[in-house]
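Have a look below at one chain only, the form predicted on its own, in structure tokens format.
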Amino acid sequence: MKSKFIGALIGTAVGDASGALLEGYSMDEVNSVKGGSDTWEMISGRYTDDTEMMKGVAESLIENKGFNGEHMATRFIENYDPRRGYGPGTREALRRISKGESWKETSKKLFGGKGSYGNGAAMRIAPVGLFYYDDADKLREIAYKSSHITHYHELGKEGAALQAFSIALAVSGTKKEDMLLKLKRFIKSEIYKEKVRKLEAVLDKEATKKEVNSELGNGEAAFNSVPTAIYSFLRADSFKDAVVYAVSLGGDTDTIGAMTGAISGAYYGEGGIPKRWEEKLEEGKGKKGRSYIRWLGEELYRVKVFIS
């Protein structure tokens, strides 16, 4: 169980950096770049926003022993570095709450007082699958409270609730072909309903990556990203297989690709990620890089252990 902990963090980290500088190619400019699976490498070991974020989730939850939203929030103005590729929704409620906006305020005002419901609440979210795999209501919660943090549109948190679920499927054993059926009794979104179906159909016929982008999505908006790293983490058989075919849909390429690397690191453990791709993983700005995720990883369970 430690190891999956570690594997759905660096997993994390492995993911985002892999689609890192492929974000924004279309399907066709990256597998032209990239190849077929086989020759398929890591071009850089630098994480984004995506891994910089999922950090904070899980030192708060670390230092708290579970959620604090004040916490939360203060770690990831702390973290924050603009060299990271942070969107313009979160960076504008990490400013806010810099100045003394309540946390719990911020995320309500932006995008017109609708909020976000892109992916960059379920970019993060690993800690909190982990953390609370065993208990499928608190996870909600949870997932939804986090995502308030910077994602006030009900699809933003509902798109981190459904990975962080998936996480937690895939952390505790959960057979692959027993995992739609679980995830569609937890969904209550209409729209992520759909998609589910989508994603059963797609699964089924052994679509072609233009089908998938196509039901599925590969975009910044929440339901059309976390289906698409659920789809690529269930068609593959490996934790490779199934990052590197995630990052060849292109499009938002490092968040679906982190994405997708959480559920299957939680899945396959740390064992199961490329030992060459993890070691390409950077340090980090004082220290917090690939050692330190994967001591994020031991504290978690740790701690996870302690309170149980």
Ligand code: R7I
Second form
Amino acid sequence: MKSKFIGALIGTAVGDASGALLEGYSMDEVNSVKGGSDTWEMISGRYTDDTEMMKGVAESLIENKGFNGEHMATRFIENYDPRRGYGPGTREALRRISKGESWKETSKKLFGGKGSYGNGAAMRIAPVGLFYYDDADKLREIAYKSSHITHYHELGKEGAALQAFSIALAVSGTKKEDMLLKLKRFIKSEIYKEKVRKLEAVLDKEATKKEVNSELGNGEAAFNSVPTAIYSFLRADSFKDAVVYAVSLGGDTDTIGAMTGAISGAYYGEGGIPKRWEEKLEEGKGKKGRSYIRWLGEELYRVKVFIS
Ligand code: R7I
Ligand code: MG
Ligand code: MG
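Please supply the corresponding structure for the form predicted together with the named molecule (the preceding block corresponds to the form predicted on its own).
Full complex below, order starting with the chain above.
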């Protein structure tokens, strides 16, 4: 279990770093850069906002032994590093909260008053999926609340909950073939229900990457990337194949890589992550990189056992 906790957090960082240099490239461009997918290796160990924010979620859950919105928002602000490439909505939300606005009110004002449906809440959600893996109602509640800090839109929150629940299923040792049924039962929104139906269809027919992108999407909206990450995990037989495939789809490569890495790391445990990839991961400025992320996984596990 501890190895799964560490695996999901290191998996997020490794997946993020794997796609980091390719974010925004089309599928064809990615494949012309990296060639055949099985020969591809991680180029750089530098991670982006996806991992930076995931650390804030983990730190806050650990320090509070559960969710505290104001504290988590403060962690996001303290960890904020503009060079990591944050989404514009998230950047604006954190700027406003740092100026004194309430974390409960800020995100509602973005994107014309409906809030963001970007994948920024889902990409950082791994610690929530781990910490609440044994309680689906609580997991949903905290996934929504932690999203609310930056992503108020129902589809942004539901994407984060779906990603968290996928991680929870992976942690609890659910067999891959049983996951889709459980995911279908969990989802509330019609848009995600439809996406999971499409996911099942592309899985059944061994679709081409082009078909996967057109059916599931590879963009920055949560509904165009969370189902794609789940698919990338389900179709592969190893951590490496899952992440390489996710990145090879192009588009929001760091984030689809990070989310695929989170689910796969939770499923296979840290031992499933190629050692050379983990070792390539940066230690980060202020020593909050590879070793620190591993420590966060251990601590999150320790606190989970303590409160259970
Ligand atoms: O979701 P968010 O934090 O962005 C995450 C992405 C990941 O790829 C990271 O790797 C990083 O590169 O950024 O930031 P948001 O700005 O909230 O959402 C991302 C994008 O989704 C926005 O810039 C919009 O293009 C789009 N988007 C929306 N478009 C129209 N209407 C999000 N919400 C809306 C909306 O309501
Ligand atoms: Mg990023
Ligand atoms: Mg991204």
